[in-house]
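For reference, the chain that follows is the form predicted on its own, supplied as structure tokens.
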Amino acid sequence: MSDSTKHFLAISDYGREQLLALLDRARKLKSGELGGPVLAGKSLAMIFRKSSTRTRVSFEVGMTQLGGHAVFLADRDSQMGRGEPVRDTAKVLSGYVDGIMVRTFDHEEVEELARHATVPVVNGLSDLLHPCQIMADLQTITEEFGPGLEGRTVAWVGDGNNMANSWLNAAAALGFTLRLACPEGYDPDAAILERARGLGDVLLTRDPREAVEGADVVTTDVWASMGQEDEAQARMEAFRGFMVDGALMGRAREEAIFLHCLPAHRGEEVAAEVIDGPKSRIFPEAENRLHVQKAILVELMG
């Protein structure tokens, strides 16, 4: 692994073969083909500036299953939450632990941690990117359709948020078709979108029906993410017509599956008939956070 991929900050930092190798390792860890205390005696600091269920439990349990230990640090538990410079926290933690996972708002905090840490840093989520979740989604897709992602079509319906940005990075690296349906004014990051268009088969549309037509995977997220609560009403108006309901899902392939990173708001971005229906794979998808993150931790810290 090159110096530029010492960390796991963005899917775009990794090449196709590296990403496929991580997915293969995740599959083997899940099946029990690989395992054991490969991170025995090692510790992971987990910095949470945003609260979480799946991210905390999957990383903490993952480290335990690998024989290591995880240390939870919320803002109230750390000096970083009281204004200590990120670079100081990075240097201090590097003297104690073997890796750092961070879940935060500003992506610049993730990058600054990585610049100053002498141990691997994993992006557990930022407002710009959510790469671990997309890796879990990709694992779920390969479990459903087989290991090859080429020729598959993923439809994203909703906000051009950190999930949409990471889907763009994944499509650029792995060669599947990506169609995003976002309301006017809620597009993905312009630079990430431009890069993905130059490397892959990417469409941005205002029409969810166009995005979903013939897709293998239909996926969405909440319309107002953590930290956007004051925008909730305006977003409800802007996203009218972007709910993934049975009629929209019916435009996808008969074998299509539905994904959602959770938590979900039934009756807003997705209808209960879809998320609780036979095409939904949200709970295997959530479980796969554990397996794919273990694969990442072994890669970086093993």
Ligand code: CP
Contents of the next structure:
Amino acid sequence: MSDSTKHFLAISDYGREQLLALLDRARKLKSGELGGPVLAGKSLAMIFRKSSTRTRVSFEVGMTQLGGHAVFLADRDSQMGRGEPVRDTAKVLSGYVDGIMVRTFDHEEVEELARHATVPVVNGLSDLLHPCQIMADLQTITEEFGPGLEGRTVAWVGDGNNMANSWLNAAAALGFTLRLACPEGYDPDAAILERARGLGDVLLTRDPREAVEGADVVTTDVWASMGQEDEAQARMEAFRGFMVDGALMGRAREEAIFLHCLPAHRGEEVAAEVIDGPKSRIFPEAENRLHVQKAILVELMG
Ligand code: CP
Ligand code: NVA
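Same protein, different state: after the form predicted on its own, show the form predicted together with phosphoric acid mono(formamide)ester (CP).
Once more the chain from above appears, this time first in line as the rest of the complex follows.
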């Protein structure tokens, strides 16, 4: 981490015990075992340079439930959108609020914000990483299979994008097996992949069937992420054969679950029979964004 202020920028900034403690707190916040206005009087600024449904609502409602307040800032009506430097924004906001959540393109902007803010910064998605989503996914997996993640196998089918990179960081920290099937040219970030290979049990294949065989969790994401709209057609070609359909899902364990961070494109990266079928856990997964982010906010701002 960049300085003594605690941030939540990447899963790789946290150790196994810290991540498991956050998941345990999230479980207790969800069950009602923990709660109350522990962030009373505190404010979170939420910078959105990309669209959002889940991230915006779950952080805003999360702050309300913890007794605090969230301020929504979009490019269209903030000075950041007119080019005000990130470092100035970081310092100005630090004088008003107790934490900053940011969703943006370049991950370096998240890091820069954290370097210059004197309050905690949370990464609500960058082109490189989506750590809050992976925490919600891990919570969903533990709800299904119990708290220990060791011995589990997660299969990622599709783009080596921000989600895939964060799965690699999680596998490196938590010791589950991660098998990624990505088409050539769409691999995860090379440095993140290399680090995860050194620390964990990671396989990269071109064959979705090899990734999914016997897995506990099968997960995917859109083929063109936010900011890649121009590449959508080329990506449709490149990802042919990578749709998670019933036949592919059938190669996973009988008890396997399907996850997707959403929004999803039925008939592209996932067939309706899977995402709307009995193995799908997409709605508990989406709800868990609220609980696990509350756990993160309490950790950073409590
Ligand atoms: N999964 C996710 O981050 O959703 P939003 O883009 O709606 O926030
Ligand atoms: N990979 C997707 C995730 C959206 C929540 C994107 O970055 O657009």
